[in-house]
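Only one chain is shown below, in C-alpha cells, and it's the form predicted on its own.
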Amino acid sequence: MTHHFEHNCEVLVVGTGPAGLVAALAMAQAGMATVAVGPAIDPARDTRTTALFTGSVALLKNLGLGALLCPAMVPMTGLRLIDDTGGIWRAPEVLFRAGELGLTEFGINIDNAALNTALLAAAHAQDGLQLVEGTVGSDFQSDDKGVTVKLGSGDTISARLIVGADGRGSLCRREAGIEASTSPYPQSAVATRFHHTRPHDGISSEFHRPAGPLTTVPLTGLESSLVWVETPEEARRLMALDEPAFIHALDHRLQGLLGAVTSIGPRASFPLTRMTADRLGARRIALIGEAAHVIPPIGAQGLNLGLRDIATLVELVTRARSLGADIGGDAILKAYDTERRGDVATRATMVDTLNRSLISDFLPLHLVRGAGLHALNTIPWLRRLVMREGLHPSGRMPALMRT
C-alpha cells in the first residue's frame, strides 16, 4: 500500500534551476519554512555560462555562497562595443571600463555547472529548506489560508506562498491565471565557448552586426564564452559545420580581436523570443525569472533580472511576516508587481530597441544608433550614466543585493 505524505510549509518554490534554488535559499535564510520542488538536477549537463553584475554577485555572497563560487568567478573589467554593421558610417569603437565608476569590475562570468553545483550543495545544507525531487501537477487549490498542490508522486504540499520559478512554459503562470505577451524575433543564437591565443584582459566584447549581436565574455585563462545571433537559416548552417569550419567562420567574424581561435566546446542553438507576463503575481503565486519575463541574450540581463525579482520578493515577504500579515496575500503580490514592473519593462525595451536597430533596414535608425555610440565615446557623464543603469536600475536596491 502506497503512503502519500502531506508537507506543510510557508513558501513552496516550483523549479530548481538557478533562480529557483536562489529563491529557496533566500526564503529559508529569511526564516521561512521552505520546500523546493523540481526534477533531478545534473549540474554538469549545463555547459553554458552566465554573466552576473555586481548586485547579483553581492546577493550570492550574502547567501553565503562566496567561498563556493569565488574560484569559478571570472571578473569582467570592461565592455567593448564594436560597430560591425557594414553601414556607410561606421560608429567608433566604445570601451567602458569598470574603473571609470570607481569599481574593480562590472561583475563576473561563471560556468553554469559551477553555479548549479554550489547552489545545490548550499540548498542541501540549508536549515529550514527541503528539496523534493518530482513534478507538480496542475489544478492548484487555493483559498484565503493557503494553496495546496499535488505532486506526480501523489504527495501534497500546502504553502502560504508559491514562488513560480518554472521557466518560460510556466505551469505556475497558467495556474495563477496570468496571461503573457510573447513575440518571437527572426533570429536564433548559437552559444558555445572557445579557446584563443590572445588574452581577453577581462573585457567582454559585443559586435553589432545586421543579423544581431555577437558577444564574447571572458572565462578563465585564454578562453571565452560566445553568443552569436544570426538568422535561423544561418544559425542552422553554423550548427551543422564541423569544428574546423566553425572555427574558420568564427575567426573571420572576430577579426583577430582575440588572436586565433584554437578550439571550441559543445554548441547549442535556440530561437530568440521576448515574453512578459501581464502581472507578476496572483492567487498566492509570485512569478520570478523566466516564468515572468524572457528577453534575448543581449547585454546579459536574463538571470540578473531574475535575481532582482528574488531580492525584492524576499524583502516584501520578510516585512509582511514580521508584521503578522499574509505572506501570500494580494497586497504582497500587488506590491511585488508594482516594484518590479518598471525594471522589467525598461530592460526588455532597452534590449528590444538595440536588437531591432541592428536588424532594421531603416537608415535613420542606424544613424541614431551610430550617433549614440559616438556620444558614449565622447561625453563622460553620459558614459557613467549608461554604465550605472546597465549594472542596476536607479532607485532603491533591495537589501540582499547590497554589499
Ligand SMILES: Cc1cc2nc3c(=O)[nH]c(=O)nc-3n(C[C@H](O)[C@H](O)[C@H](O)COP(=O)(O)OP(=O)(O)OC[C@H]3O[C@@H](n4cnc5c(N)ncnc54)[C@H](O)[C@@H]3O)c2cc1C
The other form holds:
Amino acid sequence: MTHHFEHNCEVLVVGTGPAGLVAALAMAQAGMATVAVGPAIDPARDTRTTALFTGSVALLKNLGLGALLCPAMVPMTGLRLIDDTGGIWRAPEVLFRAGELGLTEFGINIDNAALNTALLAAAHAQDGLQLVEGTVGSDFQSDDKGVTVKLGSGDTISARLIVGADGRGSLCRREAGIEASTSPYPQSAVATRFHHTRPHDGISSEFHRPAGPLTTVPLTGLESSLVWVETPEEARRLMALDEPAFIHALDHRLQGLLGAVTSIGPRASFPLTRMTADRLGARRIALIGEAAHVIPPIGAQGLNLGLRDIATLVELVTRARSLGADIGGDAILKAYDTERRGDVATRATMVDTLNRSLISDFLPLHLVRGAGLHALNTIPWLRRLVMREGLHPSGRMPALMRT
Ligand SMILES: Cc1cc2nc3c(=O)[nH]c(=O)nc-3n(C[C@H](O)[C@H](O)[C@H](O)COP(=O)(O)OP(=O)(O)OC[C@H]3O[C@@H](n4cnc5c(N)ncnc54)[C@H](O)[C@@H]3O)c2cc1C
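Here we have the form predicted on its own; I need the corresponding form predicted in complex with this ligand.
Every chain and every other molecule in the complex is listed next, the one we just looked at coming first.
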C-alpha cells in the first residue's frame, strides 16, 4: 500500500515561478509555516532577463537575497524613448537620467536564470519553508477553518491561506471561482540578447515603432537584452532567420545606436496578451503575479507588479496574524483586492495606451503621443512625475519595499 503524506501549514504557495518563490520566502520570513508546491524546473532554461525597479530591488534585498543576487544585477541608470513610427510628425527623443530624481539608478536588469537559481537556493535554505515538487490538482476543499488540496502524487496539503502563483492559466483562479477578462493583441514579442560594439552607458532604449516597441536593456559589458514587438507574421519570420540575417535585421532597426551588432543569443517568442482577474482573492485563495494579471512585456511592468502584490499581501497577513485574525478569511482577501486593484489597473492601462497609440492608424493618437514626448522634454516637473510614477505608483509603499 502506498503511503500518502498529509502536510499542514499556514500558507500554501501554489506555483514556484519567480512570484511564487519570492512569496514563499517572504511568508516564511514573516513567521508563517509555509509550503510551496511546483513542478521541477531547470532555471537555466529561461534565457530572458528581467528589469526590476528600485522598490523590487529593495524587496529582494530585504529578503536577504542581496549577496546572492547583487553580482548578477546590472544597473539601469537611464531610459531613452525614441520615436521610430515614421509618421509625418516625428516626436523628439526623450532621455531620462536617474540622477534627475537624485537616484543612482532606476533599477537593475538581471538574467532570469540567475534570478530563478538564487530564489530556488534561498527557498531550499529557508527555515519555516518546505518546497514540495509536484502539481496541485483541481477540486480544492475549503471551509471556515482552512483549505485542502490534493497533489498529483496523492499527498494532501491543508492551509489557512493559499497564495495562487500558478501563472496565467491559473488553476487557483478557477478554484476561487474568479473570472478573468483576457484580450490578445495582434502582436508577438521576440526576446533575445546580443553583443554590440558601442557601450550602452547603462541606458535602456525603447524604440516606438508602428508594430509595437523594440526595447534594449543593459547587460554586463557590451551586451544588452532585447524585446522586439512585431506582428505575429513578422515575429515568425524573425524567429526563422539564421543568425547573420537576424543580426542584419536588428542592425537595421537599431540605426547604429549601440554600434554594430556582433552576436545574438537564443531567441524565444511570446504572443502578447492582457489579462486581469475580476477579483484578486476568494475562497481562501489570494492571486499574485501572472495568475492575477498578465501585461505585455512593454515598459518592464510584469514582475514588478507581482512583487508589489507580494509585499502588500505579506503585510496584510502579518497584521491579521498578530491580531489573532483568520489569515485566509474574506476580510483579508477583500483588503488585498482593494489595495492592489488600482495599481494593477493603472499599469495595464498605461501599457495598453502606449501600445495602442503605436499600432493605431488614427493620426490624433500619434499627435497626442508626440505632444506627450515633447512635453516630457520641456516640462521638468512633468518629467519627474512620470519618472517617479514609472518606478512606483504614488501612495503608500509596503514595508518590504522600503530601503
Ligand atoms: C519577453 C518577456 C519579457 C519580460 N520582461 C520583464 C521585465 O523586464 N520586467 C518585469 O518586471 N517583468 C517582465 N516580464 C514579465 C515576467 O516575466 C512575468 O511577470 C513573470 O515571469 C511571471 O511570473 P509568475 O511567477 O507570476 O508566473 P510563472 O513564471 O508563469 O510561474 C507559474 C508557475 O506555476 C506553476 N504551476 C502552474 N500550475 C500549477 C499547479 N497546478 N500546481 C503547481 N504549480 C503550478 C508553473 O509550472 C510555473 O512554474 C516579461 C515577460 C516576457 C514574456
